[in-house]
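One chain is shown next in structure tokens, namely the form predicted alone.
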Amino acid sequence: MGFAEETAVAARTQTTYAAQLHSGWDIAGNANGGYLLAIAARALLQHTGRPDPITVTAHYLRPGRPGPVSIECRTIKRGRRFSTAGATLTSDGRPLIEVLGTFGTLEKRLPEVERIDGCPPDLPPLETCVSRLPSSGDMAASFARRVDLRLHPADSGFQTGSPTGEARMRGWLRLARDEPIDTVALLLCADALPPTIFNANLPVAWTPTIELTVHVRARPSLGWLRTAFTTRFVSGGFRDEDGELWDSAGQLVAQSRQLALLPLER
């Protein structure tokens, strides 16, 4: 099965949906945060009757493990263009994430006003980039088989024990088996690269997400995404991470902002 099947939800009542957390979408046994967010978003799309997430924010409460989950949705506002709704994703009656989002339709149309002060990251050709391949002892080995990631050579040093010192990750990204990326899959892709902090040469072993926000700007064209993630501030035991995702047509399709905890190695 692919990403679409393994994020599918089924309605149980007018407000409650059931889903399954599948193995393989995890980091060290805990479900990837973008994967959890995508499942909650599928339920919210059905609940609101809208085709695309516009902006979604998730607060992470507990790790998710493979098994059945329930999503309880609530409508906050239903408008002509957008609907705003919230959801709680639970496992065994315990909340894993709390989600708030606005949903609508991302249609291609001539913009009335447009200003772009950015551009896709400058990436070398695919064949010269570094594959993120699973290896023994790799906490992300299972997840690495679900996405096809080719890191910029300048950002891949952490894999060989030579971090660059710059908290940055850039690379080409697509789902395994080149499965088409829809606007829900963009939520996963916004959390699919290794943490930027791995290249910062700091004594950090893992970085659990506290909050993740994704702004979806457009439906992506077929093909590889160009991705770029950076961290500017590491302080008070937390780090930020800003992300950009651009499609094969050079269109900005999503932006993300994440706050993560920095437990230090002991």
The other form holds:
2 protein chains.
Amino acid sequence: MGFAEETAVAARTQTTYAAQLHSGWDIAGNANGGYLLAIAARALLQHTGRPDPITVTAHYLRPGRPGPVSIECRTIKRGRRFSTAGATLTSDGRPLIEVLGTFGTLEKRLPEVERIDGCPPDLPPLETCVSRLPSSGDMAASFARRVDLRLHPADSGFQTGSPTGEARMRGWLRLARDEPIDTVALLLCADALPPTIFNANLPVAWTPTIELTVHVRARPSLGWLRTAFTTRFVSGGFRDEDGELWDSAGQLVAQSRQLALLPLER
Amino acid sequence: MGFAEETAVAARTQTTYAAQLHSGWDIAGNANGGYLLAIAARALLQHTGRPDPITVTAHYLRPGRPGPVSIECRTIKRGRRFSTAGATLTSDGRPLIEVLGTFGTLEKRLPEVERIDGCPPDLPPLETCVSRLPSSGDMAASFARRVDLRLHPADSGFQTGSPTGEARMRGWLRLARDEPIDTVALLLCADALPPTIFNANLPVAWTPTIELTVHVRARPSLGWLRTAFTTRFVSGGFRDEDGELWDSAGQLVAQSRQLALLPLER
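Follow the form predicted alone with the form predicted in complex with a further copy of the same chain, if you could.
Then the entire complex follows, led off by the chain already shown.
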């Protein structure tokens, strides 16, 4: 099975959708945040009848474990071009994430007013980039079989106990078996790299996401994504993480930002 | 009256709050998006019993006009440190904005793990910065009497028909009569500068916000804020706008990002 099947939803009522959290999309047993968001987005797209997420925000409430989940959707406004809707994804009646989003159709248009102040990250060729370590003890081993990540060698030091000191992660990204990345898969990809903070010299064991917002800017062309994630502000027990996802045609396809907690090792 | 009074809410039921959209907080008759968000946040703080917004997202549905509004709140999760809650702000039964946020207490802590990759914008002294033009035809004239903005001279050209060509706005910011800026006022301040795009050479008449997310990172010290807003990606009929707000102590107090539409003049 692939990403599309393992994020599928089925309508149960006018507002309720059923889905399954499949094992393998987890880090140390907890479902990846982007995976949870993608499932909620599938339900919201079906609910609103729109093809693309335009901007979605998830607040993370509890870790997700494999098993059945339910997504309760509510349309807030149905407009001409966009629909705004919210969803609660629950497991055993307990909310795991709350999502608010605006959905519509991403079209190629108005190229005459494009202004892009930025470019895809400069990544070395794939073959010189670094896979996630397949060590049997790796917390992300099964996730790494579903999301094919090749880290920039300059950002991979944390895997061997040598964090670079720069809170940054860059890499090539695609789904396993080169499954096409749709605008829902971009939500997964916006949360699929190791936390930037693993490359900072901070005593951080884990860094749970409080909130993740993704702006989907275009439908991706086939092929590898080039991705870059950076943390600029660690303060007050929180950190940001900004991401950019670029497709094989050199087009910005998504921007992300999350706010995460920074519990310290004691 | 000041910002605190003109964003006050009153509980009507366990979940419903009443407020007033006061005139003056508008641009060309439509209530400023940060002002609407601030009112919703006041209701959510009262509803959750938390003092500070940590991360809030608003989706903008309809323009707001002066008059009574109602805020319907629902707590999604009440945790030990944070509460996550949503709100719909309606006028005459029609939703104007939908908000999702996580609320808690911002405390000074863990300075030993601060890492800040950034600094307040380099602004010339106040007296050499530029106020919003008080011309009687200015769409933002009354707003400019409530929010005291002094633009960087290098970014003020758009006011006199000479946009700089750089999609950027920087300036000193405070509330009228130097009213203290609390963490709710930061939500207003995150949307209080003219759109960055006014400084780009694009045929843009207006640029309605679809979504605005603000991460409140600290309680501001008294005095002027230094603010900087930048648009990096204009494509597909959308644009981003990233903001940073720094207090007089040189502390990052909020980060913002919005996604806005870019309807062209015809």
